[in-house]
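Form predicted alone, single chain, as structure tokens, below.
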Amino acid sequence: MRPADSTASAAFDQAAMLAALRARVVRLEGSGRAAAGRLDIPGLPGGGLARAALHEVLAAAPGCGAAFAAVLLGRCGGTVLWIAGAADSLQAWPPGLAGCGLDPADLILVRAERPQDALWAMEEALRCPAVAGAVLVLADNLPLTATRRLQLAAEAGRALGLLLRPGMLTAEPSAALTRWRVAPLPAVESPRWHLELLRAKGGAPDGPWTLAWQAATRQLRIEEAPAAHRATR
């Protein structure tokens, strides 16, 4: 295939993907979405995570990262997108995400063949006013300019944006509003996490907290912080 044909094919694929996503969103948006504000999590700085913003999540293990992202997206109150590369090991499993409060009926799965396509899909999703939230699963860091575009897209569409990345990645500059690290904790039934705020725009690092998801009541709550942490407050 000639280079010109390859370029035209890529453009057609993006246009087709966007049309399909918009059509799916139109079918799902009848219930509407919550107004921009915060995902309330009492005990966290500011009382939770700001909507209309991009947040980074560094996960110590793929499973805990997926569960944590699902809990957050499930609280967005509308259509959400899960975007991952074709070669990424963290593909979404709707029945498992449902146990974390993310209704499969509200979920659109996007599998991108190339990283640039995944990034493009994330930006388009965040700009769409009918999308309540989106997560982009990444194996690598993003350039600062790319995170700035995603932050601006989240502000324009008033959606919650999550960048889900491996916890061992180095801390690169980012335009995301916050950066968190999450690690699994022992649990009998519903998941529990060790959560730290590594960076916050206009704020300081904070934590750690023990965060627990109550599947029966669909509640997310902060358990008592360690004594050493309480003494610094």
Given for the second form:
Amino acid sequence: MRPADSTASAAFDQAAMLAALRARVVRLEGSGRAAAGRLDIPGLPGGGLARAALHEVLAAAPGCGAAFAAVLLGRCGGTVLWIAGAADSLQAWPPGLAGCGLDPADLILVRAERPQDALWAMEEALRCPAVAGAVLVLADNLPLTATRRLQLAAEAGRALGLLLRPGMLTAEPSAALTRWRVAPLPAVESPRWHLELLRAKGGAPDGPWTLAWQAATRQLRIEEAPAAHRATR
Amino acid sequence: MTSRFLALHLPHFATDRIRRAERGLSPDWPLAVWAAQGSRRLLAAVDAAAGAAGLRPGQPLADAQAMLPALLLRQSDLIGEAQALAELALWARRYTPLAAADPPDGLLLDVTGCAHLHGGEAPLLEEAMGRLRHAGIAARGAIAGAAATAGALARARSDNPIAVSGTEAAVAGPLPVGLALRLPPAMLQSLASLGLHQVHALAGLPRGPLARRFGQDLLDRLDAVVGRRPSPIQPALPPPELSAAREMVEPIVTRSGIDAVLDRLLDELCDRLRTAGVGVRQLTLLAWRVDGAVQEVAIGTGQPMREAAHLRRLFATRLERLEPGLGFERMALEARATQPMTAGMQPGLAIGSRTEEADAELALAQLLDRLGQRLRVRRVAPRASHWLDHAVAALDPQTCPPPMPEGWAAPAWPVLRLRRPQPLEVAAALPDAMPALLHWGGRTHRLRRLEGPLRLEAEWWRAQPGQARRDYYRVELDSGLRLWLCRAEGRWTLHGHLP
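Could I have the structure of this protein in the form predicted in complex with the partner chain, to go alongside the form predicted alone above?
Full assembly next; the chain just shown is listed first.
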């Protein structure tokens, strides 16, 4: 419906017109994202992540990054593609990922010889309507154009897209919706992580939190929230 | 329908093949092929010019050179000849899907029901021989109701006869025994000494004594040639389940031309697949080049498919391998393997609301096809094995993985493993005591915590003998890094990263 039609009525309803315009802008900005909605992840600060979008995870250690990605992807409830470059000497180990809640029956491992192949595979996976989640494991920074392409591909599908990069890299600009940093904490049985929200589109940086992964209940738990959050509680 | 067979005899195939490979040889120069038999060098094959000069296969090489000093000689290459004949059989698939090589120098084609496509049997025979002649291969042909009869007619008669089905015995009767039955020279000599020169003389004799004297093989060959015994042919390739073909008036050279032909073929084939209610699993594009070479491009799909757009996309990257040279004159698309479209593929037909799920399943299968063409894609099959190297097996991504065994997944396992374990240097206060320092990645790390060992014995029923047991340790470095170390036979290695 065009806004002009609503203004044709006797009363000039400015609020209604603004709401219609806002809805239209939302549709223009990310049609797929609005339809795909959010993925609820109990225990994650913010309560979840937007589907049909790209999220960046910087990992201070390779293990905690992979485990955190597995926790997020395990909640997707569908086919998950794990795309890794062949140059990487590390390979995903499904029994460990399953311990982090990612069902091996949903998991498809993809190994790309060249970085451009990995990017192509990620783009194809994000566009596919049957893929619930995909992670691209990278050793280098990506140019802004590449992340923009991935973000557009993600909006065309309904998958949760993750970019998993080493945390030592200087944070370059990217088109991803959010950027998280995860670092390992001393843990006895269940893994514990230090999590920060470094960047969020349309939001402010947040954190840090202390998270624990409870394998028995397959849930994340916030052990310690930032001071500002505790004060408002 | 009575069967019809087309036989092609290539009398100078060995030399024609050499002339085709070495374009510089003038057709006027006599050419012969020789082979070593023990310490003797004998002619194995001669071309028409050398034959006219009186040379015969089996002649000593020195004699031949003395008779014809200008004779060109090449060493015989039986494997190369067999390969060339097999390639020629593939070329002959343009006339019928059931084309076979008839070694050493013939082709057999089952043209039952194919002749009308070329305007009848005589034009078909004429066209096949014409194309071979154009490619520089001398050929004689015949068509008959039995493969062996056609072969015998092509070899023994030079007028390219076409025999009506049912008259095999009559047309094969006057043929000379040696050429018609392809008998070894020794048997031929003893038959000649008995005055048996023609097929009908042999066919009239009582069978028992003939079998006792010359063996069952002679009777089998005789029966096949006179049509008393069917002689099946072994096609070079199993016939495709469905196919579509297109002849080009002008040979096509450009990629856009090839794409256009492929589009039409795909549309045609997909229509046929839909009519037959099946989807394709293996699809081959065959392209006949003007010079007689046949090129193949094959694709496979993980699920039965009949969507032209998807198949076209799978072909897109592979088509670069085609080398048109002077152009393709014929292209065909053959479905080598098809499968019925299962209920799982189209549940929407049964329950109206499930079409979306079926679409998603199809989209995933197509995505995996595309990824699988360029990358290594696999699913994970959990295996019940405590030995970590055996706990995971790779699985075709389109198959359904088996269920997870009890205790297979654990948060204590590493989430990442090294493709190749890295040796580590550790320092401990006492020999054999727990390490306090770890040297890895060019730096020395202090250990904050160490859990273990988790001792695993090798699986004696699967492991190689001498496989040492391993002690696994969960280690936390002062930098916060959590590692999965292994100690076997006193050596420390890094095996993976913990969550």
